[in-house]
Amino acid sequence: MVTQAEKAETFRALHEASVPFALPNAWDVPSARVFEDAGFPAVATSSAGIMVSLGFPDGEAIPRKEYLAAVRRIVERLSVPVTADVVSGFGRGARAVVRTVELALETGAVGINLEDLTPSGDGLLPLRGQLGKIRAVRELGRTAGIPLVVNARTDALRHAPGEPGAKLKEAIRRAKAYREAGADCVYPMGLVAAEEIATFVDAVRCPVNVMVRRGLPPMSELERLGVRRVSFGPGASYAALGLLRRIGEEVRTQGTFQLLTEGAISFDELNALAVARRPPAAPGP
């Protein structure tokens, strides 16, 4: 069987290569069984898209049990390493943050995502207390002996004060800062145009994670650009509900149903996503 610091070491190893990855977010067990079976090295969760599939809006409304038992129902149908997007981490200072991480290890997600976007989603956390959270989490990895993947995530792009230049050059204090308290990859919230991508690759000097979204360039201009880790975010959630709203509005004022069967799985496959891939066997002596 495959250890959960093996495939910790897995999920990192992705991050030195010298191609970015894409990286699928799932919402729940069937979205991120059909990304495995997609050959995805890895699959991230979504917490836009479970949280609105459990009822809640983004952010930290959730209650933080209900959430994580999400997280462990995709970890655990999954053969391939799953990060867990923690948002902010639940709670306000290092220790209970460190806490959400801790419960999510426990799930067997390898990596996290941790945002500094205030949970009511109007700015920024103080950049100390975000530095701190790191360095605790880095921490809790090397006690726990997992490799654990650090993405931190800035929103400075949207919520840092004044024009956009300074909002770029917010983003990248912050990104160098992270990056220097233990995250191993930065996540610039926004950040899509090239010539800004290539500023903020060229400032950080370490992996950096773009989500993708329109006016985002392929992912051969990424690697040009020196992008390191290309994540869906909540865009396939987006993508799966636009289908639905576009069968729905076929069928109620057409008649017709070519959108509700054209590429549709049949019953035994929609089935076969509940049930857990077996891992690969280790090679014998």
Second form
Protein chains: 2
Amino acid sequence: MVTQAEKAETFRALHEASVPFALPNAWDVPSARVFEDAGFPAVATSSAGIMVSLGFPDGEAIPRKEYLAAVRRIVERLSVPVTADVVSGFGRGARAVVRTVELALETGAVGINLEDLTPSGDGLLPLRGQLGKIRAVRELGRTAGIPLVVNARTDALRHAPGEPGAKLKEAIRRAKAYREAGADCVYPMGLVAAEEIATFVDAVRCPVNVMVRRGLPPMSELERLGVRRVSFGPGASYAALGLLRRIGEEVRTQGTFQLLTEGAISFDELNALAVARRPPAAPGP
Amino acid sequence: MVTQAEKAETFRALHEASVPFALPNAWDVPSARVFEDAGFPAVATSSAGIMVSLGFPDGEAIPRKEYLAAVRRIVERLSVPVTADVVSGFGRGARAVVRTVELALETGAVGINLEDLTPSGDGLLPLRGQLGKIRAVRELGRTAGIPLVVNARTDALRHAPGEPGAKLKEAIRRAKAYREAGADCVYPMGLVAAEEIATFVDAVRCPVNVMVRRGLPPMSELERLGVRRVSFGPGASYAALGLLRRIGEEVRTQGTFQLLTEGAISFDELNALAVARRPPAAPGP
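Now show me the form predicted together with a further copy of the same chain, since the one above was the form predicted alone.
Zooming out: every chain and molecule, the one shown earlier first.
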């Protein structure tokens, strides 16, 4: 039986390898289990994916309890480490954020994403407060005996004031501060172009997470650029819903079922995705 | 404001048209909303799709309350009529099944699928008991003032004893009995070939539902065969998860993100799928 603390160490080690690892984000049990079956060494949750699947817009409109229940459903049925996006922590101060992370650890997750975007999505949270949250979460990992992986996301590339150059500078400044406060990995939302990635990685000198978007270089180039972690964000939700839209169009306009039946998995395969491949890890450290 | 009773009538009328209607089955809010946006006049729930998405295998392992909460999330965010699959009714006797249907109506659904397969999936429920359930559900619709559409599914084509011919005969016998007991539509699971569809439709002389599978004729031929309702079953789940599997393979083996980024919807489009297009219908008759 692998303990939660061991899973956290396994997950942390992925960030210290010389090659980057791809980290798919899931939003429900079968999307997570498909990625586990595909051989990914860990799975992340997509906060937007989970929220929308349950009928809430992205942000923190969903009750924390309902959100974390969805995280738990995924964690309990996976054997690989799972890291949970906790958005900006479902609370204003460090105490509320620590409670959220504590509850996330109780689901069995071994890592978190914490962002500096306001829940309404219109601006950046103050740096000082964000550093306090990261320090408090780091300390929680120590006292709980679970060396959780803290991925600190900054939205400065989109929401910092000024020209693109000024935004990049602010993203680097925040990322370096988050790292000093105890983040294991930093995650600049919106970093896509190779040149900016190189600048950012060289400047922060710690594990960097980039998100897959159209235009992101392939894994081989990301390796050359020094990226460590490549997450899907809500990308798999976007792709799956794009397919459903095309299926709907085909059925409605042509009356045929090609996209619905080609490349599909079977009933038995679907059913197998509801349950764990192996018994889940023991809770606690 | 459209009432639930009016929605039920709208949904029933689709079964009485001279052309068949395609009925997509969804398993969460965005899959349902995408199908609504695609112009389908109604949306169904996929029981297997919902159950697996929440980490339960197909059948009735999921608590009824959790299952119906998922149905409610969908119904509350759609403006088109929604019909709910209630499997074999989450209970042995007619009284338990009626209670399940009552709860399904309380979510705002205006139709149900009721099957004659045992919850363990290994055989057929006795005909007499099934007829009692259909009569009781029909009566519930009268007393509740919601003319719900009852779709009676039979699994005789797979689980009746004997040769394929004997199974088809039993499926027809059951379908006719279900119709006499008050079913609005009959749904023989596993009916795919044009010749068998023709035989079945001619024999039962009432609205027939077929499920999309590889080999099912296109809508134009289904119209010629006299089919009224063409549902996806768990097909859209199969297709979406097939795509996620291919995405995983591409990322793992080639390190590229083509399937993840091509044909995908955007963040704003995803977010818009969390909420209703129009205010939902008023509850009650």
